[in-house]
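Given next, in C-alpha cells, is a single chain: the form predicted on its own.
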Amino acid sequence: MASDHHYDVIIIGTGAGGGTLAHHIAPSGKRILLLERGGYLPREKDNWDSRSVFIDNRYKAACTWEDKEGKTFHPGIHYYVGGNTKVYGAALLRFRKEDFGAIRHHGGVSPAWPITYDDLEPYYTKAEHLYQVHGEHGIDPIGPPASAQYRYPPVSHEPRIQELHDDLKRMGHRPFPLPLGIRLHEDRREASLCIRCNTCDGYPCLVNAKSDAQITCVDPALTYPTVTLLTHAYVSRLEVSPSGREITKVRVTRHGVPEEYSAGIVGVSCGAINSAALLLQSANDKHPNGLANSSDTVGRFYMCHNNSALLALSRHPNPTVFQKTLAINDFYFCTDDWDYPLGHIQMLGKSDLEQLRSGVRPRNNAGSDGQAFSRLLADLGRST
C-alpha cells in the first residue's frame, strides 16, 4: 500500500460517531482520515424552507432500501458531513441508569447491557460540555447521576410553553427543561448565533447554530495538520489478513473510480445501519457472517425512534417561535395503571402547514382518515 494511502486512523464516517472521535484524536499527532459518503451540505435559503425540506426531500440521500418483502421505499437518511447531526433536533439526554439494566416491556424483557451507566457516565459529561448542550441536570425527577453539571443554562420557555410548564405542574406532572446542543446565548442576544428560529428540529441551520458533528467536531479538528478528510467516499468493503485478525484494506468509490486506503486502526461509525451493512458486506471465509459478527446479531435488533406525535388544536394563538424548550418523563418507567415502560414526552419543533402535509398518506376511500386530514389543513391554510 503507497505511504500516501497510509495512516494511523481511518474513521468511517463523520457524524456523532465519526466526529466526535476525530474532534478527540485530532491533537495526538497521528495521521487520520476521515471518509465520508456525502458532501458538505449546501448553505443556502432552501436550509429554512418547509416545502424544500419536508416536501420535495431536499436534502435526504436519494437511495432506496428493502424492506423484508423485497420492497423499495426512500429512508430518511442524510449523506453529509456531520451525518444526520445536520437536520437532527439538538436534544441530547442521557440514559437513565435502570435503562442499563434488564428491563421488562410489556412484548417482552429487553436484556441488560454488558456494560453499564457508571462505566459511561465520564464520557456523557465530556459529551454535553462538548456538544454545548443547554439544560440542568437535578431536575428531571428520574434523571441519573451526573458528575458535572451542564456548562450552559436551561433554553427558556417562550410564553405559551411556560403557561404549558406551569399547568403541568398544577396537575402533578414534574417538567424539566429540555437539553438542547444549541449555540445560544440568551443573556448576550447580539453574540449569539442561534437566533431561536422556527426552523431547527428537522431542518438544516443556516447560521450554523445547532451543535452539529461538522461544526462542534470535523471541522476543528481539520485545522490540525494530520487530518484529512475526504468526501463523496463511499466505503464498500473491508479487507481482512489471513489470520481474520486485522483489517488490511478499506475499499473506496470516489466518483466512480475504485480506491484503496490503510491503516492500523480502523474506526466504523456510519450509523447505525449502514455500519451493520458494512461489516455483513465485509464477509470472508475467516469470518462468513461478516465482521464482528460471531454472535450473528450485527445487523438484527435494530431500533430507531419508536415514536408517535400529537397535534393538539386550541381556541387560543400559540405565538410560540422556538417551542422544543419542555419534556416530561414521569410515564418513562410505568405509570399507577400500566407496570411496563411508557417512555419520554418532548415537545416537537414548531411545525406548519408544508409540515403536516408531508406526512398525510390518505387512502382511496373518499371518508378515510388521511383524505379528512388533508380537508382540515386546506381549512387551517385558508384560515391563515
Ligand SMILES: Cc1cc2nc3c(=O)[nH]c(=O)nc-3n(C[C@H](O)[C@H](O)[C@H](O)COP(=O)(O)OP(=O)(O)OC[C@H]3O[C@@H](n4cnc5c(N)ncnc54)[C@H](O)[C@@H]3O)c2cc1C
The other form holds:
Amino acid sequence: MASDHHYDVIIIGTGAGGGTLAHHIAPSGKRILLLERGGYLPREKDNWDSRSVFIDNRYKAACTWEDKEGKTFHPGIHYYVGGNTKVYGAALLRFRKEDFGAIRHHGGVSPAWPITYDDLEPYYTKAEHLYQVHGEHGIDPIGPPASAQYRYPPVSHEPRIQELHDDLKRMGHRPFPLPLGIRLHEDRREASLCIRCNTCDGYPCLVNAKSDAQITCVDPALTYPTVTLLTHAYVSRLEVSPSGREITKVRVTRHGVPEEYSAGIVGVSCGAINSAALLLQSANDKHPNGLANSSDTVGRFYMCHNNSALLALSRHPNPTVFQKTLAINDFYFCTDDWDYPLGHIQMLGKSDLEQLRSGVRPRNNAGSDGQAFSRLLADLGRST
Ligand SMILES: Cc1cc2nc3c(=O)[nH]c(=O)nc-3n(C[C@H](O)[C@H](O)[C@H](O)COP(=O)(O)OP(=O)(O)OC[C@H]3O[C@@H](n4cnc5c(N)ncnc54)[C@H](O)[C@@H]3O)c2cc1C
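Beyond the form predicted on its own, can we have the form predicted together with this ligand?
First the chain shown before, then all remaining chains and molecules of the complex.
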C-alpha cells in the first residue's frame, strides 16, 4: 500500500465523537486522517427556512432504512462534516451520577455501566469548556458534582420565560438554566456570533454560532498540517489481520471509486447506528458476528431519546424569540406518586406552523392533521 495511504490514526466520522477526538489529538503531531461520508453542510438562506428544514427535509440524509418488520422509513439522520451536531439543539447536559448505576425503570432494570460518573467527570469539564457551554453548575438540585464552573454565564430568559420560571418556583419547583453550547455574548451583542434568533433548535446555524463539531473541533483540527479530511468518503468495511486482532485496511468508497487506507489506530465514530453497522458489516472468518462483538450485543438494545413534546395553547401571548433557556429535573428520578424515573424537562426551540405540521402525519381524504391543526391555530387567533 502506498505510504500516503498510511496514517498514525484514522477517525471515521466527524460528529460529536470523531470531531472532538480529532480536536484533542491534532496537536500531537501524529498523522491523522478523518474519513467522512458527507460533505460540508451548505451555508444558504434555506438553513433558516422552516419549510426547507422540517417539511422538505433538505438537510436529512435521503436514505431509507428498514425496521424489524421490513418496513422502510426515513431516519432523521444527517451526514455532514460535524455530523448530527450541525442541526442539534446544543443543550449540553451531563448525565447524573446515578445514571451510571443500575436504575429500575417502569419497563425493567437498566444495568450499571462499567464506568462511573467520576471516571468521566474531567472529560465533561473539558467538553463544556471546548463547546463553550453557557450555564451554571449548582442550581439544578440533582446536578452531579462538577470540578469546574462553566466558562460562560447562563443564557438569560426572555420576559415570558422568566415569568414561567418565577411561577414554577412559586409552585415549589426548582427550574434551572438549560446549559447551551452557543456562541452568544449577551453583554456585547455587537460582537456576538449568535444573534439569539428563533431558528436554532433543529436548524443548521447560518451564522456558525452553534457549537457544532465542525466549527468547534474539525475546522480547528484542520489547521494542523498533519490532519487531513476526506469528505464523501464512505467507509464500507474494516479488514483485519489473520490473528483477527488488528485492523489492516479501511475500505472506502469515494465518488463511486474504491480506495483503501491503513493506520496504527482506527477510531470508529460513525454515530450509534452506523458504528454498529460498520462493525457488523466487517464480519469475517475470525469474527463471524462482526468486529468487537463477542458479546453479540453490537447493534442491539439501541435506545433513541424517549421524548415527547408538550404544546400549550394559551391566550397569554408568548413573544419569546429564543426560548430554549429553562429546564426542570424535579421528576428525573421519581415523584411522590411514581416510583420510577420520569426524566428531564426542557423548553424546545421556538416552533412555527411548518415545524408543527412536519410532526403530524397525513390521514385520510378529509385533509391532513396539519391542515386541521392550522385551522385550530387560525380559530384560536380569531378568538383572542
Ligand atoms: C435534530 C437533533 C437535535 C439534537 N439535539 C441535541 C441536543 O440538544 N443536545 C444533545 O446533547 N444532543 C442532541 N442531539 C443528538 C446529537 O446530535 C448526537 O448525540 C451526536 O451528534 C452524536 O455524535 P456521534 O459522533 O456519535 O454521531 P454523529 O454526530 O451522527 O456523527 C457521525 C458521523 O459519522 C459519519 N458517518 C456515518 N457512517 C459513516 C461511514 N460508514 N463512513 C464515513 N462516515 C460515516 C456521519 O456522516 C457523521 O458525520 C440532537 C440530534 C438531532 C438530530
